Every structure is written in C-alpha cells, then in structure tokens.
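A single chain, nothing else alongside it, follows as structure tokens in the form predicted alone.
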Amino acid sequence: MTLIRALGILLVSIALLAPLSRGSPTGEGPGMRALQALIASAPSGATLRVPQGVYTGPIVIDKPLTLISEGAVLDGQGQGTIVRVTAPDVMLKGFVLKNSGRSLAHEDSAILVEAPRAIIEENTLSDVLFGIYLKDAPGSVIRRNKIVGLDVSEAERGDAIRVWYSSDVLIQENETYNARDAIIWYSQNVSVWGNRFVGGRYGIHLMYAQEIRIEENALLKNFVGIYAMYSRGVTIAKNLSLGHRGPSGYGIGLKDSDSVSVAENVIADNSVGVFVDNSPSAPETPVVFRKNLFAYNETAVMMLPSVRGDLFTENSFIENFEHVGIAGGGQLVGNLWERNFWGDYLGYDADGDGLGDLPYKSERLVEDLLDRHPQMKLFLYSPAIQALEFAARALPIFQPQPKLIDPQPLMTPVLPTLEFARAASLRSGMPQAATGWLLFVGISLIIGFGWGVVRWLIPHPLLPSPSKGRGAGGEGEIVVRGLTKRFGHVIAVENLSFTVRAGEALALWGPNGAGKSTVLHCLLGLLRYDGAIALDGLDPHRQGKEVRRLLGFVPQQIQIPDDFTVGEALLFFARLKGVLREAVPPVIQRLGLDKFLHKRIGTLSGGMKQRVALAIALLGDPPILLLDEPTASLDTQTRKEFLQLLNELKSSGKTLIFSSHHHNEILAVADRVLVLEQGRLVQIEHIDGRGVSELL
C-alpha cells in the first residue's frame, strides 16, 4: 500500500505540474492552484523539487515539507503575505520571491513562519515590505538569503528579518538592502553570524533579548549599525561597522542594556561610534569594551553623563574628531579607562614596556564646547573650530577639566584580529582567514585622509581635497636619525640613520628578522619608535595628517575580498583615504587596469593582484611608495612587468623605498642599497653596475 500511496502521489504531483512548466508565463491561476495542491498532497516529511516557472500568491504550507525550488518564482502580485508556513520543520530553499503586499497594519511579508524549527535557506526577496518574519517560531534557521526592501520611503518600509518571541534561532550569510531593520525582540539565545546589513534604519534592534551573539557581520551605510534597548547578555564581536550617519548616527548604540560584551570591533567613519544610554543598569552587569579599533569617527565614545560601569580597554582610538563626548555637557565618573591607544598621546616610553609613562588626558576645549552646545557641529569643519583649537593649546589657561584619565595609555595600536572576509562580504568565494585584509585596511585607514572623518561613501563637501599638485604638495625627501625600536626586551631597529633623496629608490636588504619591515612601519607611522623620521621635514608623530598624505603602501600580499571587483576596491579605498572619484580614472589608466574594473579580485592573477595593491597605493598621488616584498609570490615574468612599472614610477619622480630578496629587482630599481642584519645597518652600496652578489 506504501508503494502505491507513493506512485499516486508522484503521478499526481506530475499532472499538477506539467501544464506550469509549459504554460503560462505567468503562472496565474493554475499555477498557485497546482502549487498548494501539490502541497496538499504530500504527505508530511516528503521533499518536493518545485520546477521553473512562475507561481502567484499565497502560499500556505500547513505541514511538515521541503520545498526546493528548480527555478521557481513565488508572485504575490502585491497583495498580503507570499507563503506563510504554519506547521513545524518545514524548509523552503532556493526560490525567488517577490512583489508582496504594503500594508503595514497586516504586516505582509514575502514568507511569515508561525511554528518551530523552520529553516529558510539560499532564497531571493525583492520588492517586499517584509521580508522573512518569524513569529513564535523558535528553534528556525535563516541562511544565506538576498533581501531587497521596497523603493519606497524611510516610514513605508518593512523589517528586512524579524525575530519575534522565537528564541535559539540563528540567522547566518545573508545580505539585506533597503529594508527598514533586523529586527530580534522578546528571544533569547538568537546568534547572528556573518550578515550584510545594508542602508536601513537600523542594521539590528534588539528589544527585550537575551543571550544574543552578534559576530562578524559587516554594517554599512544605515542610520544605526547595532542598537540594544533594554537587553542582557549581548555580545558583540568582530563587526564591521562604517558609514551610519542620518538623524543618529551610531554605529553601536546601548540603552538600558547589562552584561554587554563589546570587542574586536572595527567601528569607522559614523557620525558616532558608540553611543551609551544608562548601560549598564546595575554595577553587577558591567559593559566591557575592548581591542575596537575607533577610526575617523566625529564622535568615536558618546556617554550620558550619568553613565556608570563600563570598562574600556586595549581599544585604539585614531583619528576621530573627538574620541569621547559627553551628551550635553558634564562628567564622567564611575567608568574605567585602561591601557587604550589614543593617537593624539604626546607621551613617552622611556621603559619599553609599550605603556606611556604619562597619563592620556582627554581635556580639548573644542570637545567641550561641544558637548555642551551640540549646535555648534554646525561649524565643525570651519576656520572657526580651528582657531578656537589653536587658541587653547597657545593658551593653556583655557583648558577644561578632562573628561577622563587612561593612566597607562599603549604605544601602539591593537588592531582587532577578524576573518575580515566574512564579515566585508558575503557572497560565494570568500577567503576564510584574512587578517592581512585586516591590516591593510587599518593601514590604510591610519595613511589615508588625515582631517576630519572619512567619507564612506559620500564626501564631505566642505573637506578640501588631500591631492592637490604632485604628491599633495610634497617632493619626497626622507631623513631618518637613530632610528630605534624595541619590543620589549628585542632591539628590531638599532640606531639606523640614512638620506633618500627625492626620487631616489632605496632597497633594504636582509635576512628574515633583519629589522626590513620594522622599518618600513615605522615610516608609516604605525609603530612608535626613538630617533626621528622626517618626510618633506615633516614629523610622522606630530604632523601624522601631513605625513600620511605624502604616503603609498604595497604590502606583499594584497588580502582585499575575493569578491570585490577591481573597480569597487579602488573606490573603496579612495574615499578611505580622501581622493575624490575623478582622479581614480588617471591611476586606472596609468597601470593598465581598463579592461579588469569588473573582474573579481578572486579571479585575478598574483600579478595582477600586485597591479591592484600598486593603484591603491598611488590613489592622491603621493611623492613617497614603500613597498613590503611587493613581487614576493609572482613568477618570473609578472615580477619583470612589475618592476618595469616601479621604474617607470622613479622616472616619474616617485621616490622608492622597498624590501626585497631577488637580487634581480635591486639592479633592476634601485639606486642605494641598505644591508641590515637583526636591525643594524651593516653597510650602503651603491648600483653601479656590478652585480648584487659582488657587493653583498
């Protein structure tokens, strides 16, 4: 009887369909019918592969099936919820769904789950005002899904993904655009992993939760990146979170929310970083924040004065307007500031041990002023600001009272240690470890646009352009006096002193640990060192914004995401680094990459590869290139096309500094050799001809 039960089924399910698959394009009428009838008949647990074609709306799946699309459209022809799934352990994998209702009051959606352990997995939502919502569904699974939100205002748009009163839910890979929020209310022991949540409201609002992981996701360009209103036990780790401006702005935000873990973060470029509303509540749930790197924010830490119980440590605060703000004005006590990197710290280390030896004072009269009249960010980026900065540091009797103390403030930066590719982008292909695409990023951050806050994506109209003339005005001269550094109890770099003239290429060579790469970072300013570097005479410490005009960086290997196309990474890192969109063109140009702007960074060769890391470098055209090991993995003929492009970069006027261990590429580029051995300076020679092996 089962076998008969079962080929009944088969021939009725192939009768049902077989007008759909060669019918109308539409799918309208027969084909929502043959779909539910289809359902109807299955029994519970059977798997059914639904054939291409195009079935209207709605759906109602009322028991225990997977449905598998082979290239089906569901239509709701914009009326109300597209499938709604009523009964337990359903999956519905692979369809396209589009076109749902727009009415907010009935809250239509392109799939509503209303029972347990759904799993909602690989489909595509377009045109919808809801996209998947779960409603007392606990135990479901939402992942890798593509949700694209209503071109319709701000105030029309429904939830990308709602979580509501379902708990242990995961919600893993997917991408949402345009939608209004993520939303996780009244659930607990929800994880959201590995998501793209893209110009909204809100990237994630969570209400009344409990117990939620937020892990490597990337946040773009909403009006809030992360915002936790009366929940515990959140932690918030290894994120992405760039771009939030509108009418707030943050990139985290926390309100009535204890036990919240904050680390690992990279929050850059919003209006502010982290915003922080009465969390924690109680002295026993502290907030914790730490190894957040806080770039180019206006505003990196926004506290209510009355703010107690949250821990800062090991987070690196760089290049912000203003590190910490207090809303409307006040104190800050009760919170504690522990061994943070603060890149306007004058201090030294004379001991070593990577710890300044003065205390890091957060007392700006500008910040105050502020603070205490919001108003006033009108002017944020006018003459006006500037003098009043320059007057409180001519004149130190109007100082405020600091905002707070770091007794111990680190030397150098703690830069987080995410699988950057998860979290950047989430489409097929994505390298599983990229902590060099971390630290080009941060190096390209720390070297990029210098004042005020990097434009994501929009540039700020009232920034003058950092490229403006050869090298921003510079011509490319380096002096470096007893150069020093230490880690800890290990000398890298011992009093090392040379001159590279402008347009000059300066080769470092040496065995591994030689002290080459130290070098290189110490230029960049990204270490702190003894002795003194000047660029143009400029010092990298103290006028690091000049410097880092001035500046082009090639790291061995360029980890960009594999799914970036050449053109979008360009951009990217020019608006990171300040360069306005036309003068990508001329670099494009300049090194052949016409014909590969729309070409995967995954599909490139190394060679290539090098060519993209080499444009990114000359993005504003700085007068100085250093360059790690640049040719490193290339074979033997995209190394001689790479160093024909270095030579035509010195004739050009660039002036060269790079490591390297082909002998081929110091005859082929250089002019002087520096040979170091565990950090000294053992000799100079100059290319006359001869070859590497006679002077070395």
Contents of the next structure:
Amino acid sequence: MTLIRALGILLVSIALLAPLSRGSPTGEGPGMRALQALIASAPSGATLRVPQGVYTGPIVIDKPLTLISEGAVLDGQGQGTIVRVTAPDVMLKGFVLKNSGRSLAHEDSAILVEAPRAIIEENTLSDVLFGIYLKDAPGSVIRRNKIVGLDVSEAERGDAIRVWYSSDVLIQENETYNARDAIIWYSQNVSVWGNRFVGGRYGIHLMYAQEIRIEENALLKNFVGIYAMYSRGVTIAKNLSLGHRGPSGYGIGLKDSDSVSVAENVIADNSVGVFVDNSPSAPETPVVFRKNLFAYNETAVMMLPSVRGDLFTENSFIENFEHVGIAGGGQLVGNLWERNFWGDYLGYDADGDGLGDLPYKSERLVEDLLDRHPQMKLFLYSPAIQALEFAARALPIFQPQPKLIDPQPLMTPVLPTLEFARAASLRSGMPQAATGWLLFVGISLIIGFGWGVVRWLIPHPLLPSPSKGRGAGGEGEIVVRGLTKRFGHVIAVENLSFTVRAGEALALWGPNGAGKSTVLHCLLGLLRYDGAIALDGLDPHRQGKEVRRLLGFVPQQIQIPDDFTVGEALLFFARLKGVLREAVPPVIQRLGLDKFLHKRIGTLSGGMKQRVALAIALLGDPPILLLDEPTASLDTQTRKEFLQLLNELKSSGKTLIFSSHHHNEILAVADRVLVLEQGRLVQIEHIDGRGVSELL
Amino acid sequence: MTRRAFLVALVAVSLSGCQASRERPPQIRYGRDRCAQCGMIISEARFAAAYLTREGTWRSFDDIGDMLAFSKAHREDVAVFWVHDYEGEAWLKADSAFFVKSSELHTPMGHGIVALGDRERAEQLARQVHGSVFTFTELLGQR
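For comparison with the form predicted alone, produce the structure of the form predicted together with its partner chain.
Full assembly next; the chain just shown is listed first.
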C-alpha cells in the first residue's frame, strides 16, 4: 500500500513538473486544467506536490487527496469559488489563493469544503470574498492560514471563515484581516484557539452554536470582538479583546446565549467591554464572568435591565470611564457581584484579609444619566460633566440608586493575564503571540499608568502640601518619608526617607533583595505601603491619575507582542495614556526610532527594545522617569548607548530614579546613590568627578 | 390669507408630508446601522427590511424574519413595511412583494426568507432552493 502511494506521489510530481518546466502555467486555463486532470488521474489517497507557478481556477477536489504546494498560486481571476472540495479526507497545504469571485449571493470563496474531515493548513488567501467555508464538513481543521479580505466597504465583504453545520471542527492559529466575520452556524463542539482576528465586523461570531471553546485568541479593532448569539455552552477564556470602537464597539457581546463562561480575558480599550442582552435566557443556564480584566473601556459591562442570572466574580475593573452601565437606564436585579476589584473603591481593609470592609456601590450620577441618555456622551470629559460630578458629591441627595453592590470587593486587582500567560509560556507549545499579547496589556497598565487605587484620604503630616498645580518644589520633585513595605512577615523596605530634587538623577544600589524594585513599585502606586510619598506634592494613591501623568516607567524588560510594529506599539500606548498622536513623532525622533517604525518588536535587539520602552515611558513628556535595572539585559556597547540617552534626558531636566547593579552605570548617570541593604538605607553618597569607587 | 385658509393649508402640507415619507424607502447605512431586533450590524442589502410607524419612527432589520418577530413582539402601529429585493437594488413595499422561504437560503439571522418583486421570479427561486412562495399577509399569519 505504501509502495503504491509512493509511486503515486512520484508519478504525479513528474507529470506536474513536465508542463511547468516549459514555463509557468499562467494565463487562461492550461495550468488549472493540468492540475485538474492530475487530480482526476491521481489514485484516491495520493499526495500531490504542486510545483511553483500560477494556476487559474476553479478546481474541484472530488476524491481523498493531499495537495501540498511547493510555491503554487491558485488564481480565481475574480470568478466564482477557487477550490471546491467535495470528497472527505482532503488536505490542502501551503497554497496561495487569490482573486475569488465577488458575488455575495453565490458566496464565492477561496476554499469551499462540502465533505468531512478536511485539513486546510498554512495557506495564504488574499482578495477573496469568503475565505474558508466549511459547509457540512464535520471533523475538519482550519490551521495556520492567513486570510485577507477584499478592500471594499464593510457591507460588501464576505466571511473570512464560515462554519456551517459542521461539528467537531478545530480553528487554530489563523490570521484574518479586513473580512466580515469568522462565523460558526448550527455547529457543535468547535474549538477556536490561538487565532488573530483583525479589522473585521465580528471577530468571532456564533449563531445557534453549541459547546464552543474560544481560547487564547487576539481580537483587535473589529466592530465586535466576539459575538455569541442564540448559542449554548460557550467558553470564552484567555482571549485579548482590544480596540473595538466602531459601530456596536463591543469587546464581547452575548445575546440570548446560555451556559456561558467568560474567564481570564483581557478586555481593554473598547467602547463597551462586554454587552449582555437576555443572556442567560433561563436561570438554570447561568453566565459567569470570572477573573477578567476590564480596563480603559468607555463602559466595561453594559447590560440590558432585563438581564438576570449573571455572576461576576474576581474580575478587575480598572480605569474604565464607567464600570457598569444599564442600556436605556433602569435598575439591575438578579445578578451577583462578588469579590471583584474596583479601581475607584474608597473603602478599607482593617482586618487585612484582602477584602474591603465596606461594600462597593456603583452609583455615579453621571453614569446614570449616560445610561438613560447615551447622546450625553458628547459631553464626556467636559467641564459640564465635571460640574455634575461635583454637585453629586457635594449634595448626595442627587445620587441615584446604586446599580450594583459588591459586598466584599477585592482590595488588589487579580492579574489573570500574567498568571495564565506565564502558564502558557511554560506549556510552550504555544508561540508567544497570545502570551505576549496578554502580558503586554498587563504590563502596559503598569508602565502606562500604574493601578492608582484610592486608599488614603488624609495627607501625611511630614509631606509638603500638594500644590495647586504641578511642582510644589519644582517640576519632578520626589519626597519620601518613613516608607515601609511588608510582605506578610517580611519587611521589604523599612522606614526609608529621602528627597530627590527636580532634575536630579538618583540611583538605588544594593544586592538582590535590598528593596530597590519595591521602592520603585511604591512610587508607581502599584503597592500599598505605610509612610508617605509625594511626587510634586501629589500622593500616588490619593491622586493616582495626576501622579501617573508625572511618571514614565521603564522595566527591566518590556513585554510587547512580537508581531506589533514599533509604530503600532507607540500609538497604542499613546492612546492609552491619552497622548495626542502629534506628540508621538518627536519622541520617535528623540530616540532615533525613525527607521524602525515598521519593524516588528520580535525582530528587534534587546537594546532596541529597551529604547522602545524608554520611548513609551516618555510619551506625554513626564518630568519623572523611573527605571528598574534598565540595562540588565544589554551588552556592553548597547548599555553605553542607552546610558548616553539617559544622560541626555537628565540634561533636559528630567528627574531620574533608577535601580542598578552596575557601578559604571551609576557613575555615568547618577548624582547621588542610595545604598540599600535588606530594605534599610545604609548610606547616601554624592557622586562627583572623583566618583564613589570606595563605596562600590 | 385668512386664519382658516392658513390652517387648511397647514393640514394639507402635513398630510402630504406624511404621504411622502410613507413613499420614501428606508435609508439604511449598511455596515453601520444595527438591527432593531437582534442588534447586529445590517450588512447585506438583499436581506434587509424596515418599517415606518405612524408616529414617524423607522425600524431597520438585517433579516425579514427579524422584522416579523419584532413587529409581533412590539405591536407598533405600522404605516408601511419595506423589504429589499433579493436579486435587485430596489426596495419593495412588503404588501406587494413575493417571499420565498427555504432553509437553503442563508439569511443573516437564519430565518431563510427573501423578497422578490414578481411572482414568476419568486417561484423560479423557490424551485431552485426547494422553498415555498408566500405573500406578506401569509407570512404575518404564520407567526
């Protein structure tokens, strides 16, 4: 049997090569006819290796075959479907398919499969109306294909992937751009894993589907990231849903869907993070949201007032304009909110169990008005809205009924992103795309902003009073008094006090475990601490947003998805920081990144990545830069260049605080050194022309 | 102009305005506007539908079946139902259109109903997709 198959492969390869050796089979017909004829003459189960060349469509595969491209291009010439599979057990691998027909009525596709168990793998599809269409094709696999839709208006596009009455299907690690949807109709047991859906209508769209797993996908800038409609038994886990701001603008939408689990997703920068309409449709089929991160959405969760039976637990709501909205106004009843982290929680945790001692109540007057009158969003961020907020705070009689009550909110955010991303890395079969994406957003929250949780309302008596504007003691001044940070029984930093003048460079020096990074994280407002910190007179906890505008942070190694370009990364962070696009080019120029804008992060050297990290920290021109061992992973030459950059920034008046192990780094940049040992300050040294060699 | 004449003219203008808006087909922004029933973005003209209430409110739909479901659920006072021709560019008044219903017609919400301007074309399509032909009154009666 094996011999026959090998002979089949050999004969077919020779036969294919013969016509092609006279030239590429382009033009009308002959190439495709040759290919079609070979398919006709090939024994069932044979493997055809299709040599380089352009073949014109259409082609029909009507017997079990494996077709492997060795550089073959299948051109539909704008007519109909390019490849139609009508037999089971067909594999199509490595082809370029382009120019399908344009008829929505005929659903012209690049690849139409109408039989079970097809494997469509590693193909590149461009200028196609529908990409891969499984029609009654159970047991099929769509893996590692790249699909680019037509450059036409949204209304004229077809679906990148369509699964129709096809159960037990795997859709894995594909990329789609500018198509309509990846849609799954009337199918069961479909797994959508590790894909990237960009610029479509609905990234993933479920219609009357059951037992669907959607995991570790990146959904970027579609109209809606994931929309589950009339579906049941849906798991949506560990996905990144980002930048959905067009019509609808939902990160995830649920309509009339039951038994849905939404867990450990990062849902950021959307008009609406999650939209819920009549899901679940019955109380015995609940919808559960667990350990998701909702950040920088206009509204994190928008629900219709009729929704009942949703459970929200251990989610983190951070820096959303509105954490929970009610479409059309009204009251939410019959849903549970348990142990979520709310970035604007004002309570305390006296017994230290990690849970707030007062319930969290969502009851902003402005939110209530926006829910009932969405057109008021025109005035978002305007003085009128601020005046309303002020009035509501001053006169609580204006406050509406709370939309929800979380009896025991979490005091610190859950970072599922980082946890599961690490787990994914350890599994390691997975390319770091999804892992990187998720780390990226988690880290971006830290780099860009910090958590900024409001905790203390009384200023520390040893600190200067906050100024009305920036710069109580000059722009970029830092005052730390009695800073103490404990992790359980371990004291990481003990009673530390120091002052950094505006424009000064301070190094934190000491062995591992000395407390250097902890100090930086306290300054960023990432950790709760005892004592007091003031940056330009502002408290990182009490005035988190204002303080974050003063700060740029460069970590030891920045985590940005490898497939982001430098330009995309900078624009993304600029948007998160609320920095105007016009402010980005000067930073690019300042750090010499002009020639690298289109380079993908994954292709950059360590030094260049740190340069990008520094650029991100400089967006918004903050007066203070915090750097955590910024050159630890750099070689000598790149370190030298990076230090030169830091010196230039210092000369321009930036205040720098950086931790380091390298004495030459300290000598090159710092004005003073704080020597830490087991969390305590043991020495402060000034650095002058003679250096501090005896110290180091 | 006397006061009475002015009022008569005003009423006449108002009535003709109402009549004109009833004759004006829907203006749907494909790829932007959302279906009143399901909330999905209305993408394909050939499946679209809409109605105008007597109060002058437009409701737009991505699927004729969604329009039927919505009108049944909300029982609004409808002045005119519109459906888009499946095979052409025209809007048709629903009461003068012919509808083909078949599970082989892949409409956005899966109702499998499309509209055509004449019975002959409708019957031809119904034969192709193994469906049946209905009038709008018949469809309303089914729901």
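Positions refer to the first chain, counted from 1. We call the rigid core whatever largest set of C-alpha positions still superposes within 1.5 Å between the two forms. From a predicted model like this one, the values you see are computed outputs, not experimental measurements.
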item: Core-aligned C-alpha movement of E70 between these two forms, 2 Å or more; value: no
item: Large Cα shift (2 Å or above) at F658 between these two forms, core-fitted; value: yes
item: L667 C-alpha shift between these two forms of 2 Å or more, rigid core reference; value: yes
